[in-house]
Amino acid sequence: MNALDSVPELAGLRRVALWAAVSGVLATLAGALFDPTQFFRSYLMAWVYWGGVALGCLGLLMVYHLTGGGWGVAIRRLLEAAAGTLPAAAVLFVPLLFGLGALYAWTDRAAVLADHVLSQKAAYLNVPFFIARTALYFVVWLALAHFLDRWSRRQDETAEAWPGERMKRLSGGGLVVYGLAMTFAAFDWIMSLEPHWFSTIFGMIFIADSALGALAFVLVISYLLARGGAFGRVLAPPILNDLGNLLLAFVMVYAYVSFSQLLIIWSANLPEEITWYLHRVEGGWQLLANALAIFYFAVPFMVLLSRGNKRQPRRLALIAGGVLAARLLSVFFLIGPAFYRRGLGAHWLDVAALVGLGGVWVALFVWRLSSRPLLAQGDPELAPALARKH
């Protein structure tokens, strides 16, 4: 048998994944030959955009491990499935070391010795101290996900409650662990793309941003699975409801993390701190601005505020879908600025990697999604949970 048999709903969409991947990588890579930098620049925003949503799965599974609740069970399979992604996530994050050059000032020897800022900074900001932290925050993320889908897996086999146990307090001091590797992660790979500036709160807005993206795509997701089987009735009303909030509830936070941050550094007004966003208010840059607050946080706060919405398959899936589109906005708000000095711009490279790369990582969720059933049989939440109707 077919292992996408078990989730025939998503073969068309495994198909297009598979034919994006393709067309994708192709461009991308005819691209690389032609402009190097423009390559680096591009792959980065792309990895950033895919990479995020498998890390912010691995973040939500962990919240449900900890608190339990309907809500979880209808998407646990799919929190796995895209965290056990992550090793495939971490091979392809090892192109941009061949490109840190193309992406960071502080790498270039010359410069750091020119500025004082950068070199104040060269004892964090230098290759092999970054490269050393990059190797660490994916080790710390792929044993989270290994152990959580061994666990798992062990569940489902024996019904016994030690590994919901572990899982749970693995959880819970895994939960500390990803939060200080997501933050200087985005130390990292984000914020120091522009090394004069810096803010201690960027790294939640990083993780909100991830943990929004991720369970918008499991929304859309899910109701393409809805459409069949036992999973469809363990998505009543009342669940889509909770899940509807969960989104709610993510769209404010990222919008209260990203305000109080602006609220912050333009009430300071220091010329360190104020540049980063003076270059996101002019040049045409301000436009984008404008539509991340309509369609990351206006538009999808007002929608969900309605009962009728989130209890609708269809209508959260739409919500869902146009809160993970909005998303690419808000990628391109915290790293194209940094790229294109001159004003609002875009490159095709732009697109191209954010489809192959994308097309690659949406297969191999559907791959990993069809390996095992789509309910977690083991998990004492589940009888509950179909058990609600209204």
Second form
Amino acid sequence: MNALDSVPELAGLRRVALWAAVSGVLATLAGALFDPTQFFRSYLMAWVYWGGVALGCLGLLMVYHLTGGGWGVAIRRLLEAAAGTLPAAAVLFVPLLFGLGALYAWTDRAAVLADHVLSQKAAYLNVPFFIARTALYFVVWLALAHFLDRWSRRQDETAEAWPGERMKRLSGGGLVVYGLAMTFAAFDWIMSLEPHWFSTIFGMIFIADSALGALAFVLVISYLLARGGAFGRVLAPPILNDLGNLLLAFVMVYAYVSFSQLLIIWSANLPEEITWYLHRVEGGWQLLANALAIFYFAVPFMVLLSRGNKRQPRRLALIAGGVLAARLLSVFFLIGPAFYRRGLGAHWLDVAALVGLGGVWVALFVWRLSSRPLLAQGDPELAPALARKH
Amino acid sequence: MAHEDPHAPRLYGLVAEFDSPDALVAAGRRAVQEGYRDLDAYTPFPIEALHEAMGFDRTRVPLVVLIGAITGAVAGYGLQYWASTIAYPLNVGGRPLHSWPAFIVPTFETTVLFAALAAVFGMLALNRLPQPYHPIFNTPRFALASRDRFFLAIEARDPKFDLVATRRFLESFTPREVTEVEE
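Now show the form predicted together with its partner chain, given that the preceding structure was the form predicted alone.
Every component of the complex follows; first up is the chain already shown.
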């Protein structure tokens, strides 16, 4: 069986991904030999970027199973393929566990004992508990992805309704557990980079960011796929309009939760909270903050208001591509200032790790996507989506 | 036509009554293709295909809403800016007088408020509502338009309107009935 049976359109993308994987991984490994600390930092950012897309897709998939609707049946297989990369993404997370000392200040015992706040937090922020929690998050995500995948395959084989019912029921409770796992993962992996700082809404920011990245990624891929055929018929202008509105909603949710955090911390102006923002409005970082506000909120918000932009596949894909690119800024904004303390900066390894991990992940995604038909034959939403007249 | 009785009721148009939304959409699409412009459809529930078939998508309400939203944003932000920097410059916790983060939430609220008001009143104005009298209600059984019937009206003021030809056109879609409705 040809590896690209159901998605010959993605042969080019796969070739690019494989080249990116080979060159990026080689460059990253070379960099890791010379500068292990920088390797771990760059690799964390790359993982949060690509792993966030995969995790966001799992969340969107559960939202679809819970709500149904024509918007979801079109992109369902893409979400499933991305969620199917999570076991590999979990394996790709393992290298980071060897670099906790390079990443997190709270791993330094002497520094923790000398610092009152950090010694108070030591019961939570310590290496064994961190690893145990990370393992638990992955158990939750992998279990959700596993059962959704299994019942989705059963749904294709049988005409009975039970697999759909089970996916719906799992997704209801699953989203709650998913949200908790995402929240604490954001606290552990990203927020604890600056261990004095805390923000309870930070998990929501990570969830919104991941969902936005996931939807943008899926829209770009579905544009590459939708050149005619049944898939293109399902992804008709009204559905694109819905997906564009969803993208607009996520753009606004991200801005909303990010601004909520800013407003509360800015109003209180407490030393242990405001420092996080002070690192991000000084030393050149304010450029990144402004670029984030413009390219991750203002521009996509404005262009997504227009109905014409949402109904036109090419334009929507361009906007989604822009959002996907702007998400680099958001991940860098959340993580970068923790590492580059002397002002706005970046290392070539940041790019290499992003390209290498991205290549590996996209290749995995294409492989997962090609293993099943592009449209979910067993999905009760499919028939009405195909029958719709335009 | 000078010899016409000025008090005699004038013709509003022809109204066709359909059993199914599909027949209405087909008739509506064809009517637009034939060049009819002064026509309207009445259905018990929104039919998405009808909007596209009859070109109802071209509405100016979004523009009105956008103007309302921009007005609300400028007015809301401007009010706060004026109040806290010009009219009552108070030092609150040592913050600058022009503290933009604090202004964002009320600005958002006024934006939404003005946009919503613009949407409601803009829609009413563009529909020329409220309208105490409308001849379409002279159509027999028109109350069923909010239950299970689908009506298509072609108005007499349409340049292409011709009592005989338009009636024949509407009847070709096998409606239950085509009625002449008076003003």
